[in-house]
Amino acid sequence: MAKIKISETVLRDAHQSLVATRMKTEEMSPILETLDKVGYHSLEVWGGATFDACLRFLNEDPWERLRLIRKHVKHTKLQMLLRGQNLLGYKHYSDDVVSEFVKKAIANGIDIIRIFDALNDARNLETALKTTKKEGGHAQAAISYTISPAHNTEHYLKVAKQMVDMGADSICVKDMSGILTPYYAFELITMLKKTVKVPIQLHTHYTSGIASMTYLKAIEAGVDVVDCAISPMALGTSQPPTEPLVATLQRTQYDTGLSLEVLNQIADHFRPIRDKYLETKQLDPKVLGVDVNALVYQVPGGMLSNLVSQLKMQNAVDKYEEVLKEVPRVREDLGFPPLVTPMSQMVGTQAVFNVVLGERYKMVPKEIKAYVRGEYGRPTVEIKEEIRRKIIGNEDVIVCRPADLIPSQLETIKNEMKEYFEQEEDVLSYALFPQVALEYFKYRQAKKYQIDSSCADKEQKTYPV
């Protein structure tokens, strides 16, 4: 039977895309054992922005809640969410720090790792895949999706292909923006199974409003598995509910076979925190409404306020229309990057540029230079020479893998850390968040020695007078 296999999102995207990923361990323990209990797919729990999060925000230890929900949730698989070579920070690292990085979140407690580029350059993929399955891992690698001439189904297929042979468990067709369409999922599912052997997952968010038939439709073409977020932690900028599709699904061919009653007894837990935070402001219920922007003009609604903000910056709002304009044009001269962060900030920044200056690529950020040398990835279409030039002149472009360059950090990096280590887990938290780890660190120890660090350094120090 073709039963519907749900991943719960709740622990990671959903509270990442609602509250800025502020949700506490403490929010989550008491209710680990219930949604053990459900039969989901996978819980999505770690990965994402969570990790940065938890350092820089909640001064809490990431693999220490891995280990914690590990150790509650003992029959449900465990995935979380890593950015290829960028692992869960903003630049690439050395295949030694990514390697130890999957080894230690496996150790930790992983079972599944979903693996992306925005790019969807594969090469990004292949150290972080390998080291899973080697680890004993699930590899999900995954599609991000986008919309644009460049992206059309034979490219999903041929990028969906590229992972299966890397090694790939399982493909997952992830659209961070929430503008997959019902009929096209259809359509894209239905080839995607056609093409390859691998199960099949699809990821999305409400933003739009279509999200909940995008999965109905993809369900229908094949889809195996769909992530979903409990109703209180639902919509907006979320996924689509959980529990509105298990009853949908309930008595058909798809049936979930997950039971309301449980689902019933997660949302009760989740709904005093989403009130509390409606209550503090951090939840802002313009985010749980629909944002057709992405629709309309294939830009976020995010985005467009950016460019408002800097035309403001620069007086010239009057410039708004010209710049809506110019956004699709400087995406296509850069081969068609999908609009996510960190891409879309860059091409709305040379968007502005572009207008406000009177001439295009006169002046260009050192992002969008770095991005045509090549140092992210191969773009989905090649730029054309015209543009290179303009923007980056006669200097090279990267052909081979980008961290094919970057020579090995790991030891380096313990190094520079060696006084603050209690687990070789720290030396990687290091590594890709020195200055917020480094932080949280003489927090851990100052609370450890029951010092207050900063009475301490006063100490040692005069006043100033």
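So the form predicted in complex with a further copy of the same chain is up there; where is the form predicted on its own?
Coming up is the bare chain, nothing alongside it.
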């Protein structure tokens, strides 16, 4: 049995899950070279919500962050999370934008790209996966794990085979809700190892309190790599802690070979950062506990907090339990989509509308209508005609790959933002988040050319904290 490898998430998913992706580059940079000494399989450093948060909240260039990390991390592979045809945004982009983004991500230092689609529609991975391989990167295709009558072992094996046939270098089981139970993990990993001949990685969250047990059973079943977070930024809605797993596997056939002494140095760096987040209330102690609602309703931790926020805005916090019960009903209506970005936000919003307005589907967000029209891809289960008609009436449903209907966008985008162009990567920042990128470009320009320091300060205050 091969030694277990660990991907460390502290520079991406750990702080995305605990503090809404607010960790600054300056908080990361002093520990990068120590992280590089550990011997991790990879460091997850980019993608997910980090790109948006850098521009929107931190006044940072996400590309510059990546380049700085690559400069200091010379021996460990750098990994990112990509939402397939959605890239790092919330809608589908044209193939030329997707290809260019992947090229630039690899050119700036990314080695491994974990590519997933919220619906497990393999067609939405195709362009990103092919470009990753063409550019010399490792293309890891991720299965979005969920529970429903349609999401059984047979379904997941079928998806994995599709991904490998497309050229995936490895497969990740991505359990964003923390609902993969230990004994089912053993069954699923065992069958995946028999079905496909590429490495299998497992990603989960501690939300429901079962994640470390799930990892142990997956390890016994032959999983190759697991995702962990250094202890000060672990647990709760984050990943299982790195050090306890390393200690548990020492002097066994699964021994990671990682040094607890070096890991302790890393923990010492992040401990005061975590304390600062708690003190400033960026880190809510509530997200560090066990939430059994994740197991009952298959709702990710981040989605739970979003539901509370939406209900507060509607002065309807008393309807929280009712909304939680409505989420599975909406999900069933919509063909059992996995509750991962952007589907988790969409299903949650629809559940809130259904409960607060007292009538199901009286109001339907445009994103839900687009989803029902097939613009996000193919649902696992076909949406019932009654629900479809209620949401989109007699409109047609597309059956082709959604991006086939999107014309090339790159040249148009270049022309739109040419006034602020400083590097080729700026075009992609603007493509993903036009308004947010524009505000950042103005701030950067004011700062660079010292147009008026008060103007720069004013610009900075436009970003919420």
